[in-house]
Each structure stands twice: as structure tokens, then as C-alpha cells.
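Single chain ahead, by itself, as C-alpha cells, in the form predicted on its own.
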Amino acid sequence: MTELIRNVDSPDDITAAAAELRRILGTTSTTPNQILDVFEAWCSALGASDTADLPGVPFLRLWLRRNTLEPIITKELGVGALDGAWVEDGRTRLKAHPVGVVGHWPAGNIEIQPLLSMTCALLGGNTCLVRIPKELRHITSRLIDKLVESDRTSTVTCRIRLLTFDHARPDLQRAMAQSVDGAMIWGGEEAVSEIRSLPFPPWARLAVFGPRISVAAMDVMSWSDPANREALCRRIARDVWQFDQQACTSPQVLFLETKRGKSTGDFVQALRSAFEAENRAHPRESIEGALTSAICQARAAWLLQDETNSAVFPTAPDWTILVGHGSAIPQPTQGRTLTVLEVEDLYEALARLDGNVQTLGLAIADPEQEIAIASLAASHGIDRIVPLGRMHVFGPPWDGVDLIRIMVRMVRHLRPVE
């Protein structure tokens, strides 16, 4: 395992691990060039058969790659802050610094959640205090033992130290929470509610990303066109693989608009087959018990509930499509179970969406349509409108908000009149 990772037991190890973050912001600075260099060596040290084709890591490098970050750091601090230079505005200069000491509570259930919220706040300047959650810690290891391969200079490394306590202990989360100047909280709403209550020092900075979900949505003319139906089945399929569906971004609902006449038997048909090619190409290793009961009372109770709803599965709880009528969302049963709603006006049924929804998977004709689609969700919550197939893929702005600039502190500084 490696040393980056360590089990603490006590606030004082905490405490000491926050002193000697501090002590190196205080000793050493960095640039985001340096760090993009870093990150490339580290994406391309994941591509290796030992890694790269565990869970998450194919989006993990996608973010790492340089042409993915440079024009967000641009975007988000200005030409001229890949260098750590001051930026120009008449008499005005700015330039992006640290916060300080960034904590990170990831979620336990997205494999590589730890270090995507890692990256953001280093992209900073900041170093970094990360709880690796006990079920993360063997996959982070592999991970990080990648970068300690690629950082030969210990640009990075130095800058972060990994933790993994029980979520259970107070003590060691007050500590946790009184070093950090700035904190990225991922999760549930018990575990985001019980951070955020924390000592946090009075100017800390908070970014929290609470829990949330995603549907899709696509119009009559789009589902019903033979040629391109699976292929925008097996983006569909590709949607509600990745993380097993248990991340916000994952599609629980895929709303059809129907017209009168029209029947969505072939493109169900269509969507059982790229999930059963979608179950041969990434198999579920294994199964919590607790997930099959709940897959398999979910099927029960939909087939029970309605005469007119359907349903598509295999004998094994593997994966499950769940076909109706209406707009009302049903509760999210995760582990690749799909429910398929038709509806007569695609517009009626969005309008009922609310701030819960994250992401609005999209397949729509008319691009004017779409325009008005995505304006209708925006206007009702929606913080990410995306095409089918591209529901996952991490980048700024995420929950409404920019990932790097939120932990930077952009310093102004108005020059006298000469």
C-alpha cells in the first residue's frame, strides 16, 4: 500500500498532517503548467494493463489529459494564469492564488472520485487533505501508486496527503474540519448534511455537491428513426453502465415523447440488445445482496403496480428495463435498472423537473427544439444539458459551479493613477 495513504487514529495525526501541508504553501509554489505536466505523465501511466481498465479511469484520464484543462484554467482564471502570472484588466491587475489547505470528503461509491476532486483544488495552487473512505482505499492506492511513478520531481505528492478513519468518529472529523481553509464535499445528504456541520473555521470555503439525479430524455422523431437507433441505444446503455449507476450523473428515467399511433416496441427491443451487448462487454463482477433484493422488488412492484407497464430483464439481476406511462419519477433503484416512461408532450413532463435533477441526457431532431428544451430545464434546475452518451464527462461548470476557480482566491489589486 502505498505511504501516501495513511490510517490515522488520533487529531493529532490529522493536525500534523495539515501542519506539514501548510508548512510546504508556505516553503514552495507551484504553477498549473507544473502541475499539467505532472498530470499528463500520470494519464499516460494509467493507460498501463494494471489500470486502465478499472472503473473510472477511462474518464479519470480523459480529465487528466492537458487539452481538457487548459482552456478550463484559462476559462476560469484568465490568459496568462497557466503560468501563474497577473492578469491584465486597464488598472487593474488580478492573479489566482490558493486558499490554503483543501479538505476533500469524497463519496464512497465513485471509484475515482477522491482524486477528480483532488485535481481540481491542486489545478489552484492548494494542497490537499483527502479522506479516502475505507472502500476506495485499495483502488486509490493502484491509482495514486501511478503518480508517485510519474511525479519524479514530487511536484504533486508533496502537496497531498491521503487519510482513511472511520466516518464514525467525530473527533476525527472536528480535526479534519478546523485545518482545512477550504473543503469539497461530495454525497448523500446524511453524510454531506453531518460535514457541513463541522467546525469549519469561520473564512473556510465550501463547495458541496450533495446528492442528485439524472434522466434522459428523446423526441418521437429520434427514438423511431431506424437508422440511428442503436446507436443512441448503446449510448443510452453506455450512460447507465458507467458507475453502476450510483452516480448523480447516471440516467434513471428515459422519457419518450410518443404521438398517437406510434409504438415503442422496437426501440425497447432495440435498447434490450445494446444492454445485453453492454453486459457482455463490462460483466458485473459482483452483487450486494442488499442490491438484488432491491432490483428484484423493484421489478415486482412495477409489474404489479400498473397492467399496462412492462418490463425487460434477464434472469440474473444484471441489468433491468422498466417500461410506463406518466412523468412522475420513481424512486432511483440503481444497479443498471432503467425506467422508460412514455409521454405525450415532452415539454409537460420536463416542466415537473426540479433542483434534484443534475443532468439532462439529450436525443432531439430539431435543433430548435432541443434549444428550447434545454432553456425549459435550465429555467427548472437542470445544472447540465448533454447529448446521450455523454452524461459522465467531468468538467466545468459541475452542480452550476466552476471546479477549479471555486478553491482559487482571485487577488486584485488597483494601481494608483499615475
Second form
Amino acid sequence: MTELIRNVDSPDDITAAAAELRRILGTTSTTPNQILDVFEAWCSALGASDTADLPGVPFLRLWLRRNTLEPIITKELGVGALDGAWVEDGRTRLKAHPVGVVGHWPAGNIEIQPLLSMTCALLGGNTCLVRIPKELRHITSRLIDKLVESDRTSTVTCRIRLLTFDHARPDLQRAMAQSVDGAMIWGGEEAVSEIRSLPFPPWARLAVFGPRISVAAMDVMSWSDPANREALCRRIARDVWQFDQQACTSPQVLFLETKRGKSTGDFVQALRSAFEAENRAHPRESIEGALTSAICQARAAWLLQDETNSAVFPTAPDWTILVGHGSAIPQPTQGRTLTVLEVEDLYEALARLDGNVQTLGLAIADPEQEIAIASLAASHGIDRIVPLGRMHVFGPPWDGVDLIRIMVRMVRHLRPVE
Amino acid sequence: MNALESRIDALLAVPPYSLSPQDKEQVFLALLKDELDYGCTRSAVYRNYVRHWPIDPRAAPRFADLPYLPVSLLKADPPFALVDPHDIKKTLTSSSTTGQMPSRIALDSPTSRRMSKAVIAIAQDFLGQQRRPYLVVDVPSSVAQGPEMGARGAAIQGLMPFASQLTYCMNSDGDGSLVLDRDKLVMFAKAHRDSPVLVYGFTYILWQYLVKSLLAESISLEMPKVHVLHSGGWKRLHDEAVDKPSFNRGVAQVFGCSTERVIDFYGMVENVGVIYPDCAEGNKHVPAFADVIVRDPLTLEPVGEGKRGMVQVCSVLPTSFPGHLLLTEDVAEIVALDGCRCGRRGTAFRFVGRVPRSEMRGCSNIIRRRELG
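Please give the corresponding structure for the form predicted together with its partner chain, as opposed to the form predicted on its own shown earlier.
Everything in the complex follows now, all chains and molecules, and the chain you saw is the first one.
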């Protein structure tokens, strides 16, 4: 098990770790290309049998590939940024420089989030101080072991410090905040609010990825087509299962456009089969009593609320499909509980969405209609519109923000007129 | 309905701890199925819930397979009732955390009558049939006359049939805080020192306002024939690092009795008429007209002996609200499915605590929606 993750108990430990990162930042430099070489090797190492099937690893591997990251770097930082060169633009030269030591406060629910967050800042040339939530320590450790194994020159590992400490210790949280030049903050409302209120230096750049939910939508042509039904339901199930539906990208609601004479019954049964299959493939190993309780409450409350509501669920809390009408999004339950809402007019339902919704997963048969729906969703605050089955694929912009550029300084050199 | 009521009454007439699990299963299952059917005829939304249960209740082989409701669904105003509003004689309310809606339990006359008979049957098994002086460690206003009654009032009133005379030993001061009327307490103790006496108080009130102060002054009330019954949460006592053995020792010392005479009982207003006192072995037992299932949170299947899980209470008593099968947010451990050394038949369990509260986790946790536009 790696020693890169350290448990700290004193503010001095954190300050010292940050000072060391600052020294490294001042004495070494890397180009995105060098980092991409390490990431590519890390991606291969993660494909080994002991890590390939860990939660989120397929997404992490997809993200680490050079083919994924090269175009992102070029788009966000400019042509030539891969080699750390200045980008010429007439009399002006531009070059991305790191903001410095970037602190990362990932949420405790997404296994790969500490690493995704860290990679964004590393590609900008920063060094990283990462707080690993205690519930993610074990899995992060296994994933970082693969990085250590792949990074023989310590190009990346020398630029990161992974720390675990009690989140309720304000002295430690303050020490970390005071030590950084930038922060990437992820999580639920309470966590995000607490971290934002820490005493960051006035110059620190904060990127906050706060709590949001996601929804999916299908037009009548898509869900009623028997040829595609099974595949689409499988994709929905996959999106629901990932991260136990706790991610901001997890669909909580599926809007189904209805049409007179078309029953959604067959579709719901297909969805049930897909959920059963996904559950067989990825059964839960444990659950908190509070979540079981919330799932039972959601099932009962839904059916008792309106006698026209229906639901499909097994006796265990493994998964739940709640079926009803209308466009109002109910309070999410998580725990693989999908609310299927039949709506007569998809546009009208989507027009009621707002910035609380991050991702819209779509299955729309008509490409023109899909473009219109995407435009409508974007104008109502949604930041990602993706096909069903790809709701969790990580990539910029995220929450409307470029993930690498947010933690770099674009330095402008304006040369004098000759 | 009359036939159903007769069958409930017949089960209520059975000595409460005399049935083996096998004898109980069939009669209990059949009665619960008919009560579910009756409930479905009285409420369209309840029928909708039962209809969507993954196992057809009529074909269910065990009562553990029947549709249960999460107890929080009874936090409704007006109460979730299976009788017409004009048939509701009293509404019981649960104690609830500040700002939270309490459970509201609608009682009609038949359910209310059964509730009283059930509490008497259970308590008699522990206390005997004799009436005795009854000391309530509470204020008289807890048993307010009116359409609504709280959990404390329901517990106090449930034991009234055992009282030959009634004394309250607490007062309310100007700001509504409880104050021990020590003179009244001492007079009561002196008057009934050598006779059987019943004392009841909410666990925390008994400890905080009576036992703690008398223990500090090393005062003993010298009532060796007392039975001290108490109920209610342990959370505040655990916050003060008072566990059950030290609580029992403290109470016994103050009342001058043995610790076996200090009886904790678990109960909830939603499970009207059923109380679960500790036996001499420290276990809680289920009477003939009720049962407890402890479910594994991962599978929601009943757990076996020695295992912990979420408590489901089952009771044939209520017909005025859907309280036959309720999944609570309590955690218990099954000690034995039968054969407790105290001689009582059926499931023996121990209450462990509450399901730990947990907020929704992660970045999809939107507690409060952003206000846009």
C-alpha cells in the first residue's frame, strides 16, 4: 500500500507539506506532454485485474488517455501548450502558468473524484495538496499505487501530497486553506459551504463544483421502439448504478414523452429487466440503514401520494422505479431510485428545469429535435447534454467551467512595436 | 368487520406469552391478511400501495412477506386513517424533534378499547393483577383531556387500570420546566413503604428530575415492593454517559428496591397497545397479538438469532389506521426466536438504538434548491 497518503493530525504537518510542494514548484517544471506520458502509463497500469473493475476506474482510464486529454489541453490552453511553449498571437505571446499549490476537497461519495480533480490541476503545471475523505482512503490508495508504479521518474508523484484528516477539525481545514493558491471544491451543500468559508489567501482561485442533480429524457419514438428499447434501458440502468446514484451526474428522474394510445407499460417492464440485470452484475455489498429507510419511505410515499402512481421494486432495497405523471422533480432519494415521469410535452417539462440540474441525458430519435431540446436545456441552466449511457463521462467543461484552464494563469506578453 | 373484530378479540384473550411461533404464525398471518384487505377497502391510496407490493399478500407464506409501511408515513396531518373523521375519538401524537411533524394516530372506539385491553394483558404478566398506589413522575397536564394526547400521556394512562390511587410528583414552574415536588414524593413513599406500589416516568424525566438529585444526596425512599416502569428514548442519557445497568442501579438505590423491579419498556404510539417490558433476563418479548421482525438493511429479510437490524412492529390491534405492519427507524437484536429462560414464548429481542441519521451524500445532495431568475 502506498505511503503517498498520509494521515495528519497537526496544522504544521499540512503547512510543511504545502511548503515542500511550493519548493518543488519553484525548482522543477514539467510540460503537459510529460505529464500525459505518465498518465498514459497509469491508465495502462489501472487496466490490471486488481484495479480494472473498481468503481469509477473505467471512467478514470478513459479520462487519462492521451487521446482524451491532448485535444482538451490544446483547446483550453492553446496550440503549443502541450510542450509548454508560448503561443504566438501577433505582437502578443500567451503562455499558461500554474497558479501554484492547488488544494483539492473532493466529495466522499465518488471514488475517483480526488484523482480526477488532481489531474486537472497537474495538467496546468500545479502541485497538489489533496484531502482524501476517510471513506475513500482505501480505494484511492490502490489507485495511487498504480501511479507510483507507472511514474518511474517521479514526474507526477513528486508534485502531489495526499492527506487524510478529520473533516471536523477546523484547525486542519484552516491550515490547508491558508497554504494554497487555488482550490477545487466538490460536494454537497454543507461541505461546500463550510470549505468556501475557510480563510483562503485573497489571491486564491476557487473552483466550486457544488450540489446538483441530473435528469434524463426520451421522446416517444425512442422509448416505444422495440428494437432499441433493451439497449436504451441498459444504458439508463448503467447511469443509475454508477456511484450508487450519489453523483451530480446521476439521473434521478427520467422524463418520458407520451402520446395518446401509446402505453409506457412495456418500456417500464424493459427497464425493470435492465435494473434486475444490472443488479445481478453489480449487487450492493453493504448499505446504511438510513438509506434503506429512505428507499422504503420513497416507495410508500410515492404510492400513497396518488392512487394513479405506480412503482416496480423488489422486496430488497436494491433498486426502485417510481412511475407517475407531471414535470415536477421530486426530492431525490438516491440508492438506485429512478422516478419515471410521463409528460405530454417534453419541451414544456424541460423548460421547467433550472440550474439545479447539471446533466441532461437524452434519447431523441429526431436529430433536429435533439438540437432544439439541447438549446432549450442550455438556456435553462443545464451545463451538460449527453446521450443516455454517457452521463458520468468526465470531461470539460464541467459545470460550465474549463477544468484545466481554471487553475492556470494565462500570462500575456505584449511586445513593443518595432 | 364484526367477524374480523371477533377474531382480534379472540387473539387478545389468549395469555399474551403462551403461543409457540408455529402456533402463532398461521392465525396471525390469516388475521393480518384480512386486516390488509379491510384497509384496502377503506383507502384507495393504501390499496395502491398494497397492490404494488412485490409479493401478492394473499399468497404470502409468512407474515414477514406482507406489505409494511415505513412508520414515518404516519407523520401526516390530518392523520392517515382507515375510518371516517367522525369516528375518530382520539388522536395520539408522538414526541417529535423540534420542527419535525409528529406521528398522528387516529383511534376509533374499537381500536382504543383493544389498546387498553392489550396494555393491561401485557402489564399484568409482569406486575400481577392487583391494583396499587400509582406514582407518576410527571405533571398532571401530560394526560390532558382533549382530542389529542402525546406519548407520555398515553403511557401514563395505559397503566391507570393498575392504580388504586394516583399521585403526580412533578410540577411545572413559571417557564414550563419540570420541578420535583419532593414533599409529595416523600409523603407518598412514607405512606406506601410496605405495600406494592407502581411508579412510572419517562426514562429521562425519571433520571434527570428524581433519581439524579436524590442519588447526589444519598436519599433512599425505602420502597422495596415498588415496580418502577419507564419508557422513552435513551439518547439523552447516553449523552450523559448513563447506560442501562448504571441507570437500573441508580433507580434501585433511590427507591430502595432490587434492580429486577426496574422495568424498561419499549413502545411507540404508532404501535398502540403494545408495550415491550424487559423480562428478568433483560429481553423484550412479543405478545400473541403482535410481533417484531428484525430486518437486515441490505436485503430487508428477517434476521436470525444474534443478528441486528431494523425493527418492524406487527400488530393485529389497529383497525382505525394502517398500523398493522410498520417499519421503524429503530435497531434491535434478536436474542431468541423462542425459548427465553424467563418462560415467555415467542421472539425475544433487545433494543439497540436508532438507525443512525445520515444526510443524503455527495454532489447530488441538493438540500436547498438554488433560487434562479
